[in-house]
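What follows is one chain in structure tokens, specifically the form predicted on its own.
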Amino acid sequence: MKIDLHTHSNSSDGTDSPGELVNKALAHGIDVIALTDHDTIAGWDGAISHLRSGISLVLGSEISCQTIDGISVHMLGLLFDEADENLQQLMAQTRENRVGRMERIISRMNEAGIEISMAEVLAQLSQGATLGRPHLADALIAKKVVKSREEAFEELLHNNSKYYIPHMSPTPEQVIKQIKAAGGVAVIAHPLASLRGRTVSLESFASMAAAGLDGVEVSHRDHTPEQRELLQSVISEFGLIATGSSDYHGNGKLNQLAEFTTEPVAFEALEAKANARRVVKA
């Protein structure tokens, strides 16, 4: 059984529509796919409308967080109630914060002689999509500054770049509590992915676990075998659930659907922690 609990569509910074994502997942023999666009649920209806026999859909979002010492964290909220107004308001605020952040990144690039405008970046977004650095990468590709998203992030847009600007976001603990209050489950995404910049300390898992953290994305392209082993020790210490996911974005990133997956027993344990059965089937 193939279970991939972290993917993106063009409702945020992926390149496939939600429907295309579901179709590709079905073609890859995936049994359970999660749609987790950044700070939005805009793609949910499109994904649901393309469901067919043979695949189930976990609806969620990858919510932007920031620790009190400024480290960026992404929290997967899965199986929550879409009608929860407090969680929707939190995601709306993080989306708004992304716009100001992008303007500041562009300003830094302009000062360094890289000619790119906010209008050119916004032209890369699908209708209603959540703004992110991959859209800036696409604008840079269109201007022939770089050749691919991978090159853009390696050379210009990584977290240690001089152009990098963190965006104001709630703390991981605040987001976990909001996800739980909305009846969902909270899984921290790629917590030790050092290629993305500074990572959370192992000690910080204590406060996240106390806030209600349910799981840790252990198996991920950006985690080394040693990092996965470290995360397994965290899981054992705090009684958390280990997941594996592709973090698929479509074209321009190496991540492939189901290159890492979640064990069925782990998914069953996660689903049991939601306050209602919300996996969608055709």
Ligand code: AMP
The other form holds:
Amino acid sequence: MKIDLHTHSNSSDGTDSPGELVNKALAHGIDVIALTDHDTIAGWDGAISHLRSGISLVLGSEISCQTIDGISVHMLGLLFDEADENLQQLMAQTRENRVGRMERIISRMNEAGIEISMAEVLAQLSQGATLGRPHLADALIAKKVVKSREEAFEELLHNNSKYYIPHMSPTPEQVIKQIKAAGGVAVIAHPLASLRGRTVSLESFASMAAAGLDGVEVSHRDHTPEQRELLQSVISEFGLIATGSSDYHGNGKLNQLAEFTTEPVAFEALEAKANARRVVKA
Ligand code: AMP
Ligand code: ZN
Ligand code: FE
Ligand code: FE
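Go ahead and give the structure of the form predicted in complex with adenosine monophosphate, now that the form predicted on its own is out.
The next block holds the full complex; its first chain is the one shown before.
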């Protein structure tokens, strides 16, 4: 069984359409694939329509959060009820905040003499997709300012860059509660991925667990062996479920489909925590 619980399509900053993603997952021999675009469920229908026998779909979203100390946290919400208005509103608010934030990043770059416009960034975005820094990277590639998304992040877009501005988003505890209220399960994504900036303290796992956190993405390319070990101890301490996933972004990142996977028993335990059976099969 190959289970990959974290991937992106071009409904956010991945480069494959949701349908292409499902096709590639099938070709890879993946049994269960989750679609987790940033702050949106816009890709769900496209993924469902490409399902065939041999693969099941876990519908979700990677929801942006920020701790009161300003640390960025990504929370995977899986298997929630799409009809839940509060969760949809929460994601819509974050998508809106991302637009103003992008305008501010662009004006900082303009002030520093980098010529780039909002229109050029939006031209990189698929219809209805969540806007993010990777689209700014793509616009900079189109203008030959940089050669790749990697270079764009290394040189200009990383979290410690003078151009970096976070976008407003709710706290991890708030997001966990909303995911749970919508009947889904909450898994914190790459919690110790320190390449991206400051990461949550181990103490904050206690408050996230109290808010209803179900799982922790332990196996992820941005975690060192030591970080994975540390997370295993957090999991034992709070009775959480360990997942593994690729965080695939098509050709927008090096991550390959199913490069890390989730154990079937862990997946079954997660699925049992949703308030309904929502895994989609053809
Ligand atoms: P944002 O959501 O706008 O803050 O942008 C963060 C996104 O940028 C994350 O989803 C990452 O997958 C992506 N990202 C971060 N670092 C890199 C990198 N070095 N190359 C490509 N994408 C990256
Ligand atoms: Zn992303
Ligand atoms: Fe993430
Ligand atoms: Fe991701």
